[in-house]
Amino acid sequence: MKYKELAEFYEAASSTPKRLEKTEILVKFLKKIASSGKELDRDVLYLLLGDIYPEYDERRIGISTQIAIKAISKATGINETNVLHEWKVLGDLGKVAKALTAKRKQSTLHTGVLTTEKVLENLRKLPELIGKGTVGKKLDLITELLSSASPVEALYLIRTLIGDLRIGLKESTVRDAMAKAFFSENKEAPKKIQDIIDKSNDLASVFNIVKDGKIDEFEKIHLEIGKPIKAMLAQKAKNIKEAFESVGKPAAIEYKYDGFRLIIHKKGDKVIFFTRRLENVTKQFPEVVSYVQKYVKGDSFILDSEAVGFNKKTKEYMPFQDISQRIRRKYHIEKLQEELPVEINVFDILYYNGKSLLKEPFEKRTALIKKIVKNNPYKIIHAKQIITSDEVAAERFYKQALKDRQEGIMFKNLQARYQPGSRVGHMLKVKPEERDLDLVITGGEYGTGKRGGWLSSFILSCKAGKLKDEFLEIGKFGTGIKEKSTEESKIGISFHELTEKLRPYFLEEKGKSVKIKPKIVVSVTYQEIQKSINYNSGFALRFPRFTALRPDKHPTEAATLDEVKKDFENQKRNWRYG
C-alpha cells in the first residue's frame, strides 16, 4: 500500500472530533485494505494507532524529539537551529517536517513512491540498533524516509516516530469500524471482536480474521502463554453497602492491596511476568519465580496477582511508593530483592493446563486458586478472602484490611467472567474517604538555586473523559520530590530523576516553562479540589503532593474529568454533614 493513502487516512480522521464520524472514514479504508489481497496490507493497522507491532510487543520505535529534529534537518537540508525554531513557533514537530518538506529544494526529492511497507521495514530496525554509531544509523533510516515523502507524508511520520500521531483514534473505534466493515447486521460483532482482541492484543491478526466475515473462525484465537493479557480493572463504590448493591449478595470480599499487579504465565519451566502496562518484568522478581515454581500447582496457567512490599524485619506491609523500585529498577536485582521483598497475592487465574477460564464463574475460579496455590506467607499465597452477605463481617473484614496497611477491600460478583482491560462494575473498590488521584505530567518550569537545570515545579492533568485523547490541567505540585537521589534516599525520586525521566517526552521549551508529551503518571494525595478558572479542567487541586511515580500505569489510566467531578461532589457533601 502506497504510504500517501495512509497518510490520507490520517488526514481525514484527524478532520472531525466526531467519533462516529471517524468510525465511518475508517469502515471505507479498512474495506480497502481487506480487498487488496495483500498478507503485508494488515500490518498497516499497527500503523493507525501509531505503532508498528502488536501491542504486547515490548519493542518500540523509541525516537527522542532531539534525534527527528535531527533527521528533519538531514532530509530538508535546513539547519537545525531553525528546525528548532519553527518547533516553537507551531509547537507540533510534524507541522514542521510537513512545512520544511515543502519549501525544500526539488533537486533534493528523490522519485521513489514511499510504500507502508517501506515504512514499516525503516521503522522496525530502528529498536533493533543498539551500540556505537546507533544515532547515525537511526538518522539514516529516517532520513531515507522524510526524503521520499511528501509534505503531509513527513508530518505523519515524524508524529509516528516521536509517538504522538494526534488523530484521535481508540483501540474501541478500530473495533467498532472493523464490526460494522464486515459484520453491519450482526449486534454482536463488536463484543466479539473486543474479545478476540482481548485475547490476543494484537489487531493485525484480529483483522486478518475479521476481514474473512466468519464469526466462527473467531475461536481460533486464544490465549497464550507468553502473551500478555490486559488485566480486568476495577470501579469504585462508596461503601460497603452500594458495593453489596452493585454486585450482589453474598459477594467474595479481598483485601485490595498496596502494591502493583503482575500477571503471571507458567509453561512447564518457564515463567514470566508482565505488569498491567503488559511490560515484562521477570528480571526484576527472580525470588518470584521460584515462589512460583516450588508453590503452585501446574503445568501451565496465567494468574493475576499483586505483589506487595513489607519490611523484612518488622513483616509489616509497605505502601506503593516504597517498593516501586521494584518494577522501575533494571540493575542491582539481588540488592533490591533484599532490601525490598515482597508477597505475591494470587487473586485470579485465566488460564489452566491448557484451558481458558475466562468464561467461568469467579466462584470457579477462586475455589481452584485454593486448591493449586500453597499459602507461603511473604512469599506467595492466594488473596485474604470472605464470602458473605453480612455487612456486619464486611467491615470487620475492612478494618482488618486497614489495621494490615493495605489500601481497602474488593467486593465481587461470584459469577462474572473475567473480562481483559475492561473496567467492569461486577468487581468494586470500597477504600478510606481519602483524597487521592492517578494524574499525568504535562509541563512543568526549570527552578533556581540548587534545583538550577532540573523541572521543580510539575503540571498535572486528567483525562477530558474515558474515549478522549485529551487531557486537560488540574494543578501543579513540587512537594513530595526529594533534593537527592534515590540512591541516597532509598525511596521516591528527586528533581533530577524525574526531570531526566520526563526529558525524552518534551514537546516545547519556553523561557523556564516546558510542555510535555502525557506519559508519565504519578500518584498524587490533595487536600481538597477547588473550581478554578486557572486551569482548563474548571479545577484545581489544592495543596497537591507526589506520592509514587505508577510505572505499572499507562496515561489512559489516568483518571478522568467525570471522576474529578465525582470527588469534587463528594467532598461537598462531606464539609455539609461534617
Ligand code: AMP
Second form
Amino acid sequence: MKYKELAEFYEAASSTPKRLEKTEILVKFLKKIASSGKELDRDVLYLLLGDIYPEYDERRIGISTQIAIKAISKATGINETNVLHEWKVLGDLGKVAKALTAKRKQSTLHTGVLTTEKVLENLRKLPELIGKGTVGKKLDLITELLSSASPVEALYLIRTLIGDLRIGLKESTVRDAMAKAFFSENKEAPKKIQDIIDKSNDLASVFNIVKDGKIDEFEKIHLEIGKPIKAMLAQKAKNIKEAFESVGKPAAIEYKYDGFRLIIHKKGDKVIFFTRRLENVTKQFPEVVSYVQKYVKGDSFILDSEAVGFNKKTKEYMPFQDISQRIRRKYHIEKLQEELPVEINVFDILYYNGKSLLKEPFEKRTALIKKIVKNNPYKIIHAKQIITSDEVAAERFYKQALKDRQEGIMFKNLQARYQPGSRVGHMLKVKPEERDLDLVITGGEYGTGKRGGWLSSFILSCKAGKLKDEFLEIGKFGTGIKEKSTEESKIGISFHELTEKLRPYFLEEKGKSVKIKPKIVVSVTYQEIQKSINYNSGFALRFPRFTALRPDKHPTEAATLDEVKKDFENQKRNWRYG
Ligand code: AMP
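To test you: the structure above is the form predicted on its own. What is the structure of the form predicted together with the ligand?
Entire complex below, previous chain first.
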C-alpha cells in the first residue's frame, strides 16, 4: 500500500479528539486494507500504533532524537543547527521534518512513491544494527525514506521513528474498529476480539482472522509456548469481609508476594520467562531455568508465578526494590544470582502438555500445580495457600503473610477461569493501607553543581483514567536517588543512571526543563496527598520519595487519578491525620 494512504489516515485520525469519530475513520481504513487482498498489507496494523512488530516482540525502532535530527538534516540538506533551531520553535520534530521537507526543492517529484512495505523493510533493519559504527548505516536507512517522502509523510515517518505518533489511537480503538468493520451486528464481537488479542498480542494476526468475519475461527488462535501472554490482573478489596463478598465462599487465599511476576513457558528442554510487560527475561535467570527443568513435571506448560528475593544468610524475604535490578541487568549475571537469589512461587497454570487450561476452574488449575511442582524452598514452591470460608482463619493467614514480609493476601474464586490481560473481580488483593503509588516520570529538571549534567528532579504523573492514555502531573521528587553508583552497593539508582534511562524518551528540552515521554514507571512513597493547583491532576504529593524502578510495569498500569482520589479520601479518615 502507498505510505501516502497511511499518512492520510494518520492525518484524519488526529483531526478529531473524539474516540467514536476516530473509530469510524479507522473502520473505513481497515475495510480498505481487508479488500486489498495483499498479505503484506496486514502488517500496516503494526504501523497504526507506531510499531513495526507485534507487541510481544522486543525489537523496537529505538531511534534517538539526535539521530532523527541528523537524518532530517541529511535528507533536506539543511544543517543540523538550523534543524535544532526549528525544533525549538515548533516543539515537534515531526513538524520540523514536514516544514523542512516542504522547503526542499525537488520535494514534489517524489510524492507517492513510498510504500508501507518499503517503510517497514527499512525500519525493521534498524533494531538489527547495534553497537559502534552503526549510526551511519541507520542514518542511510532513514534518509532513504525521508528523501522520497512528501512533507506529511516525513512528519509521520519521524514521529514513528522517535516513538511518538501523537494520533491518539489505542489498541482498544483498533479492537472496536475491527468489531464494527467486520461484525457490525454482533455485540459480543469486541469482547471476543479482545480475547484473541490478549492471547496472541499480535494485532496483524488477529486482523487476519477477524477480517473474514468468522467468529468460530477465533478458536484457531491458541496459546503458544514461547509467545508471551498478558497476565491476569487483580482488583483491590478494602478488607477481608469485602473480599469474601466478591469472590464467594470458600475462597482460595494466597500470599501476595512482594516480588515480580514471571510467566514461565516450557517445551521439551526449552524454558522461557516473560515479565508482565511481555519482555523475555530468560537470560537474566539461568538458575531458575534449572529449577523449572528439575522440579516441575511435564513436557510442556505455561506457569504464572511471582519471583521473590531473599537474604541468603538469614533466609528472610526482601522487598521488591532490593532485587529489581535482576530484571534488567544483562551482565555479571552469575554474580548477581549469587548476591540476589530468588524463589519462584507458582500460583497458576495456563497450559499443560498440549492443552490450554484457560477455561478450567481455578480449583482444578491450583490442584494441578500441587501435583506437578515439587516444593523446593528458596528455589521453587507453590504459592502458600489456604482454602477457607472462615474470616478468622483468613485474618490469621493475612497476619502471617505480613510477618513474612509479604505485601498482603490474594483472594481467588475457585470456579473462575484465567482471563489474560484483564483486571478481574474474581482475584482480589488485600493489603494494608499504605502510602505508596506507582507513577510515571513525564519530565525533569537538570541539576547544578555536582549534579550538573544530570536530571536532579523528576516530574511524576498518574493516569487520567482507566481507559485514558493521558497522564496528569502530581508531584516532583529528587529524594531516594543516590548521588553516585558504586560497585559495592548495587542497590538503588543514581541521578546519572536514572537520567540515562530516561534520555531516549526526551521529547523536548527548554532551558533546564525536559519533557519526557511516559515510559518509565517508578514506585514512590509519600507523606500525604494534598489538593493543589500547581499540577494539572489537581493533587500534589507531599515529600514523595523514590523507592524502586518498576521495569516490570507498563505505563498503562500506573495509578489512575481515581486511585489517587481514593487515597486522598482515605487518608482524611485515617487517625494519623486526624
Ligand atoms: P498489583 O501489582 O498491586 O496490581 O498486584 C498484582 C500483582 O501481585 C500480580 O501482578 C503479581 O505480580 C503479584 N502477586 C503476588 N502474589 C500473587 C499471587 N499469589 N497470585 C497472584 N498474583 C500475585
